[in-house]
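Given as structure tokens, the chain that follows is alone and in the form predicted alone.
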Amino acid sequence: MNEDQIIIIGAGPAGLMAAQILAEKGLKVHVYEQNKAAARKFLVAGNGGFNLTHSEEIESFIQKYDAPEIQNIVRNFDNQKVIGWLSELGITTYVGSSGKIFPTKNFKPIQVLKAWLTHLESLGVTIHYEHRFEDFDESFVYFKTTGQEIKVRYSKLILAMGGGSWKKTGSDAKWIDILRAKNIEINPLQSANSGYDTDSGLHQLAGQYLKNIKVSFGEHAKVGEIVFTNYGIEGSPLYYLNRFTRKHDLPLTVYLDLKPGLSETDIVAALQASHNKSSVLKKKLKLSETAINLLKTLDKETYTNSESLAHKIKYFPVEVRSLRPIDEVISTSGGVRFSALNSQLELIGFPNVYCAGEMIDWEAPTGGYLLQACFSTGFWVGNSIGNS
């Protein structure tokens, strides 16, 4: 083979966006992926709304981030450049109501994905499939495929593996334990965007939303919806939530407002202005069916009383006991340190050898800020390899 080729490792998004990028500068380009298709996770994704980027103001988007290092990243190929980037694979775009960017109805998932292959064959792109990834060395790379193994030589090599969570789609992390064998710094996996187990008193509920609340913890809060299920909640909100409650020991409690346009002084004046306070609840403060159900598991006398009932409404308990597993979650946390990787996203201590996407110690809410972080990061190492 050519020995200078580049070499990427993961046909998912951060490993296509660097091949194009690379291929577009002229450079040849061979990706390898250990299942027999390209971007399983991206598809996956996009069974439940798909989201590819957030139309946000940049400087209130990249706050979205939790590490200086990917939000400059973002910074750079940002939430426009990506609408930009659709649009000339002939994918157009539009704002929906929550401010995420979709696809126009016409596009399904695989339909975006075949556009962005179809791109890269013409760029000369060229992506070898059902290679598992065993190791490298400062020449070569190795992988597992059809009962065979192989070496492949490279110049610069790209690791673009993913994360740990829904290992169907091919994100088992079995990269961490050989870069750990290279003592290259990883944190742990943990699990991120993940629903929260909580008492089972909660579990009669399941199945029920609330809408347009606000959840905090501490300082943070989020407003949006969350669904009871029959292990705890889930929702955007509680998403948000991860990165700070994973600081702390379990169990701890988040707050529920279920009321969030009124104060507690004007919840209290509602309720005592009758004795009937489901009648207050319904009709009055429109609180939802859930709502009033979640409110009826309190006891008599606490649901009697307008202070203290006020009081709940606003700051509703919920004790969380522990995250979900990390193969049911939609990201981790976790990964490869930034401070493993120069500036380029090479690793210190191997050149030519570079990081993208998931599988580098950052964390992003969902809403299109996880894609965002894949696309950037791998526009990121195209260009380091690509103008060096």
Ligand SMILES: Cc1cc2nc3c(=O)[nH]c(=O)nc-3n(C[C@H](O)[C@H](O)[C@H](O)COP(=O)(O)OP(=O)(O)OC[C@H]3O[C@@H](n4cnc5c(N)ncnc54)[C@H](O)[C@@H]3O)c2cc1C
Contents of the next structure:
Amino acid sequence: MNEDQIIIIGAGPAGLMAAQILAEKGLKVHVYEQNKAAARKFLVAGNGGFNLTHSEEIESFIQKYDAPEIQNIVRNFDNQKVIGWLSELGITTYVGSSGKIFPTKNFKPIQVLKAWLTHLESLGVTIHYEHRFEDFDESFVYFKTTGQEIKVRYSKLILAMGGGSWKKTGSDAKWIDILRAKNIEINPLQSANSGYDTDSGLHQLAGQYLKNIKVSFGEHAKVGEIVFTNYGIEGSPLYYLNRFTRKHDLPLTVYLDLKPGLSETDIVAALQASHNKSSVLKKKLKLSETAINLLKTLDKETYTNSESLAHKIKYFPVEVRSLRPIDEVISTSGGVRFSALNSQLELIGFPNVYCAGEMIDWEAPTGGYLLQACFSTGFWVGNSIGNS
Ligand SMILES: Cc1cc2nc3c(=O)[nH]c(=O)nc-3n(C[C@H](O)[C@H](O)[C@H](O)COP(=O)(O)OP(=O)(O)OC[C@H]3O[C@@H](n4cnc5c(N)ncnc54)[C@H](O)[C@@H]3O)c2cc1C
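Coords for the form predicted in complex with the named molecule, given the form predicted alone:
Okay, now the whole complex, with that chain kicking things off.
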């Protein structure tokens, strides 16, 4: 095969969005994917609530991202544009109670993907499955497919091979060694949107939820829900804190505020008003059964003293021993540094080679912000090439 063409590696959300934008401009696009099917991680994301973006107003929306470069790219193709794009595919959406945007119940994740793939097919996009990207040079990209090695000439090459979590979806981050060998600057991948391994004392609470609590680390805090597991804790407030905790040595301590709406002084007063601590916790302070079970893990002296118990209700310490392994987490931080890319997301030193999606070094919490940035970077690269 020896054609001159636009090639995209990776049929995930970022690669497919770039393909759509380019094909809509009348350009011929070939997507190469190592799996037998497209967008497996996109479908996995659909298993536990398919947050395609978030309804937050754009100024606070972009603050969820850690780098100004990605903020700018998300602003350019924002949540409203994602909703509009889905609507053009025939996918209706609704805003959930937490502000997250989901497809309406009549659309399963596979139907969203099928609608997108059908649209891409109608635009003439070709997806070559079971083609594993092995390398590239200034003219060719090299693949392994069904036991043979092939090379394909490219005019523009977009790398959209994802981060490093959930390897079984195809996002195995093997591209890191290939790009590092070319001296492309890459920050190591780390667990992001990750749960925490905690001391074993809390494991007895596995399966129990704490809702509407505040989790804090230093000056950073987030209200939400966490769940105890047989290794520690999981939940969106922790995912939000990852960015800050990761910079510190382990073990470290995060604090749970089990009653964010009341001051410590008010809680002390409520506890002092009765000898029956359990009754005050349940009936007056209206703490959940899980919160009370958690407080019962305290030593007797702390539990029976109103001041020390109130303090633990506001600042229950949880020792974090480690983040969960990369393969289990929702996303990874790290990847191709923005300093290795120009404003078009083209690799400096490798003209005509671009990056998109989670393989670039940005990070954001869950809640639709991850897919949003993947769509936005795909859109950005598609336009960078299509308008050049
Ligand atoms: C359990 C889970 C739940 C999630 N839930 C949400 C959510 O609700 N909302 C949200 O915003 N985000 C969610 N995410 C994150 C989101 O799915 C990812 O951020 C997003 O899929 C990344 O898109 P991408 O296109 O950059 O890469 P990917 O989706 O990882 O796609 C990369 C593609 O490249 C292919 N590839 C990799 N290497 C090669 C190679 N060498 N040759 C050829 N092909 C290759 C892979 O097979 C894959 O198909 C979730 C993730 C997980 C794991």
